[in-house]
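A single chain, nothing else alongside it, follows as structure tokens in the form predicted alone.
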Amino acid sequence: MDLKRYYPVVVLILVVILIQILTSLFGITFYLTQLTMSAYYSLLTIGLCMLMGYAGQISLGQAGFFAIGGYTTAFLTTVNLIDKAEAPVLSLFKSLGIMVLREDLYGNKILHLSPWVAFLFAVIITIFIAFLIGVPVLKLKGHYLAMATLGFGIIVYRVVLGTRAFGEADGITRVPGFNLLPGIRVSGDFANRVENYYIAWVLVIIGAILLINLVNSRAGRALRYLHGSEEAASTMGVNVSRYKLNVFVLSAIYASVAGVFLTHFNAGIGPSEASVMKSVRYVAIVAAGGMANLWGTLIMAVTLNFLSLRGVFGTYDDAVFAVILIVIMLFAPRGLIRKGVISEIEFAFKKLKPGGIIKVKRES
């Protein structure tokens, strides 16, 4: 086994620990809240990096999968089943210990499914929908595929926005914390700020390691062939349809898991998480970091999401990400976090000047 491929993971772990220590020393632990949220968004983004960079598939529906995970766990952990407690199915669930009985802020008793069960339901539903969407959609290529996944994202957005059970425009609030293990709880409580910071980054690190292992496996090599040329990959015995579908589903799972955990951390979710601009934002981040650059994507995801969550971009937040996408496509289509990016940007500028294309051709 080549351990060098895991060196960046070790660096990431050290950076995560160092940031937490520094924020505690300087009394600015409030930054950990935005860094925790950025970590969950980054988990989604590295899943999209895998889909775009290695399978060569553009998806504008990742916000939809994020919302499916978030809304599923939010609904199942807030819907009150106390009036149906004697139903056979719920009685069975109670005997299995997968029901939770608690009191709300007003002292009313609420009976709902355990967050662990809700999490499993969210992942299963995401896999089912991803397969259902992926089978026909992944037969398309290029901008046709982008438009199809965009349509899926719009459908999810309109469903959560117009469904009363999902809170319509208000979304779902008062989502309880997620008890992962005894003493380890995903919630937005200030007292658990450091704990939740590490939980989020452990998930990102696990997601990154899984992606590293996949890329360096036989399946990863097949994906690289697929990205280069589907026809060539097919002639070499690669089952193109199966690989494309499997990666699409896996990237959807990344998004759904991120949605589940961020929903419990924020104690709620709203329809804005399923908006088209969210999907555009994720694509812009992957483009800026580099389509097949895991660490570049992660750096850009954390940086841009953190700045956005801190309100640095103000009311122009969505516009900033749209501009980033346009600029990257014009001047650095292979991303910013890599060698030779400066010369590539200079070359792009030359082409944009009057007569630039002719001049560049002559020089070459």
The other form holds:
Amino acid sequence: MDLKRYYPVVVLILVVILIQILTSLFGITFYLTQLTMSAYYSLLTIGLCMLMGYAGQISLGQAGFFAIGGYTTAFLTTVNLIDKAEAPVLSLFKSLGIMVLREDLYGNKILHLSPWVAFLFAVIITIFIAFLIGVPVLKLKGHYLAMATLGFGIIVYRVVLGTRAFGEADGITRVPGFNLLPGIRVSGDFANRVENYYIAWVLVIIGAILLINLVNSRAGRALRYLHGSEEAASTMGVNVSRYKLNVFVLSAIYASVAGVFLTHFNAGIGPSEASVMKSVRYVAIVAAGGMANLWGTLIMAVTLNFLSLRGVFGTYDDAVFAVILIVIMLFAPRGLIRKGVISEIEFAFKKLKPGGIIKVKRES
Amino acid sequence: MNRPYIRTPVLLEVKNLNKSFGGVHAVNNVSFTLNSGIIKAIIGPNGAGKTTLFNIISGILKANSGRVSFKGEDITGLNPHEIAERGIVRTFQNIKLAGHMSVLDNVMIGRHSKTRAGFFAAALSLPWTIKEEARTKEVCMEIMEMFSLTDLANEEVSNLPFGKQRAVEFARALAADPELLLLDEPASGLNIYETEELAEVIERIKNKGITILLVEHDMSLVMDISDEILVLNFGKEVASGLPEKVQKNPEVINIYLGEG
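Same protein, different form: I have the form predicted alone, so give me the form predicted together with its partner chain.
The next block holds the full complex; its first chain is the one shown before.
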């Protein structure tokens, strides 16, 4: 097996550790909070990169899957079942040890499902919905697929915005931490900052390794192939509709897991996470990263989300991502993170001038 | 006149096949059988329904009526990948490759139906998938050698000249270990030398025991390599049989040379 494809993973691990050490040395560990959040958004984005970049199926509904994961876990770990504690189902759950009894800030007792169960439930529900949406929608191609997934994203947004159980415009708050393993807790507490930074990045690294393996396998080859020619892929024995559905569900799982973890980290989730502009943002990041380029996408995802979370783009946050999408499509449709990109951008600029392209001499 | 191949078993049987596009009857009640181990050519002027027939056999189009059976099994209306799994593989007149992928990747996709690593096993990179992948690569490199593509293994397909791309398509089809190979105008776009080479390649494929059904415009190639010929015009069978017999058929001469 070719081990070269894992070199970037090693580099990534080293960079992650280096950043943590540097932030501690300089006493600026508060940056780790945004880097943790960026990591979760990156997890979603590399999943989308697999779907969009490699398999060539666009989705403008990834924020919807993120929200389905986040809202499911938020709801299940905050809804108080104490009044129904004697119901037979809940007694059964209690004896299985999958219920949690805790006290809120005011000393009220809250009984709810354990985050692990909520997490599993969130993933199962995501798979179910992704199948349900994917089967009809993936028959469409290009713009039509983009519109249909956009429609799905809008539905999720309106549902979470309009449902009382999901807190309407306020979203769900006071989501408890997620005890991953004894002593390892996903939460935004100050004391857990460094630990959470590593939890997030371990998750991203695992997610990236799985995708690298997939891309370089028989299944990944079939995915890349149907991007090139669905007809050729199918006549060589690739079950095109099943492969498209599988990769759609896979990217939805990545989005959903990211949603679950970030919701526990942020202790809450609001409807803005489900908004269409979030989905557009993810598509813009994959495009800027170079489409079929996992590492380019990851670099872009961390950088742009970090800047956005630090408030660098101010009130123009969404506008900036829309502009990025337009600019990339115009000047560097093959993305920014790759060789020879500078000369290509220069060429595109010259092309814009009237008659410019005729004067251009290509240096070789 | 009785050549020995006639006695080989029937591999493919097409019976009363019909296909219309709007008012155009592209395939009109066509029937034929194909014995295993031979080369059969389907010829006819443009619009005779040859490619439509191919598209139906390979599952890309669904017939309006009629039946296609392969080794006695009814395969009418199956999806293309199901037909490929049964051992029928095709090439395309206007080459269909993944231009953004390497030559090796394009040949390796040919082994898709002969291998089995799925999403889970592949993502976890289970040891057997690594072995399977290495074996696939080995087989494909051997096939590529036959088409002198070894040096181009890592070249992006879109950078190759047309003739080489056609070779990649052939290599991809052979990688699938087909029992029946459908060649859709393999000589189109090739020059006279490349066509001669092609005839040799097709003979070699036949000698491997692979049955070939061929749609072709190049008459000299067809007469050279075919064991049997089926002539179509406006979706209908005009003549069929041995090349020397078909060649003399007045109706065929009429179609090709016009009425005298």
